[in-house]
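Below sits a lone chain in structure tokens, taken as the form predicted on its own.
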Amino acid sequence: MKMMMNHNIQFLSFKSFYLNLSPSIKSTIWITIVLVIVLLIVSKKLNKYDENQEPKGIILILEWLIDGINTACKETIGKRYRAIAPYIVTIAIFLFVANISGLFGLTPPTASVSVTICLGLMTFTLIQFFGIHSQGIKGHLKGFIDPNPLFLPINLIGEIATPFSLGLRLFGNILSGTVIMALIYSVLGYAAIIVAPPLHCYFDIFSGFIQTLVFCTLTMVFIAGKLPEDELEYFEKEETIE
């Protein structure tokens, strides 16, 4: 009896905690759960996949996505592309699903500034990591006083602004689409069913894809900016030799 009461109390506590979460955090939790389940199913299919067979279905989509991102990383980052490609794949899948989650009745997580700033800070951390890893701490810090020590304040502001510019750009574009669609539904009522589909195609699918592409591209560009030129040119030289 006591155990049942304890379970009920724990359930009510969890329920109260969940209900007090913001809509964007709830959406993030559900999207993460769904993506983990999908990835587990895909992983199971990959284990059974025969390399001699022609890829189809979700395997074909996954192969197209990974090949495309690997190519983009090679062209932008060079020989270190293998270190950053998994992050780009992960963030691209999450961002696109989050951006279009409004189609499924969820509040897009990327319409919350706290979520987008966190994503920007993750990218900012990677940028600093690659800068220190490739140049050393001394060389990385020296970059803040190039080409002249007088540029130190400007360089610091530019560096600190990176996660905020990434996060706020994503937040502003997704939020604007969400607000416009909410206004259309509130003004037109049931008549919105005629106007809404093409607008959803633009604000949710097209804009969601573009914002995902922009975020991932800027991530690769910022990381490439911290790498020496010889590392960026390595892949092109390797391809020429082959």
Given for the second form:
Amino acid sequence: MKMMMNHNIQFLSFKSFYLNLSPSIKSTIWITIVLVIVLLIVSKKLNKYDENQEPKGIILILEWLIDGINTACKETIGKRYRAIAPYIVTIAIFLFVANISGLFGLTPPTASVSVTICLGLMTFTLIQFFGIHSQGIKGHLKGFIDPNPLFLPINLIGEIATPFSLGLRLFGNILSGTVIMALIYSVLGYAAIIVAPPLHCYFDIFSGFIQTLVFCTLTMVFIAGKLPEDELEYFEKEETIE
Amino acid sequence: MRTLLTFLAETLEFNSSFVKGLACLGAGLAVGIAGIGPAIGQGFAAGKAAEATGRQPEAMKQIRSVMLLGQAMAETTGIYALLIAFLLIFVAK
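Show the same protein again, this time as the form predicted together with its partner chain rather than the form predicted on its own.
Every chain and every other molecule in the complex is listed next, the one we just looked at coming first.
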């Protein structure tokens, strides 16, 4: 009996925990769940798909996406593009779905500063990891006093500002779109039915796509900045040798 | 002038609505002044892209994507000012 009561209390607290979350965190949870289910189904489909067949439907879209991101990674990162491309694809899918989720009546997760700064911190961790991985801890720390030790504070600030600039850029863009749409809906009332769709096209789809592109490109550029320069070129020949 | 100042000093109340009003004024100034820089930058990028397209029309696709990316970067400072404005309006009391 006592155990059951405990269980009951835990369940209630979980429910109240969910209800106390901010709307953007709630939509983050739902979008993540939906994406996981959809990608599971797609991966099952991919297992059945044989290479000689013509790709169609969602497999065609995925092929286009992964091919595009692989090409972009080869251009910026070079030899080690395989280590980073999966992260970029993950970020790109999540960010794009999150940015256009205003169309489905959700609050975009990226309109919450905690989500975007968290994404920025993930990229920051990866940047530091690749810095240490390619130059060793000593070489990485030496990079902070690059021209001379006087530049240490400037370099440190520049390094720490990276996740905040990444996160706040995304946050500001999506939040401004959300606020402007809310203003339009509250001012125009029923007339918003005519005015809102083109604005949704701009603020949700176009702006969301551009911001996804910017976030991914900046991630790739920052990571490429930590890699040694002779690795940054990629020759198509190497793949045929493999 | 002096009478105006004494009039203001006598009638002004430094209460919460005064603070709110100044915060909103600051928000407007922040967005208005900070909007100048990104506007110039984006216009410059668009102009250069138009020039490049005139010189090499076959590279239009690449030029467009590079231009959009550059403009999104240039927008950043304006977005920061917008964030400051939101903070002033919704957080400052």
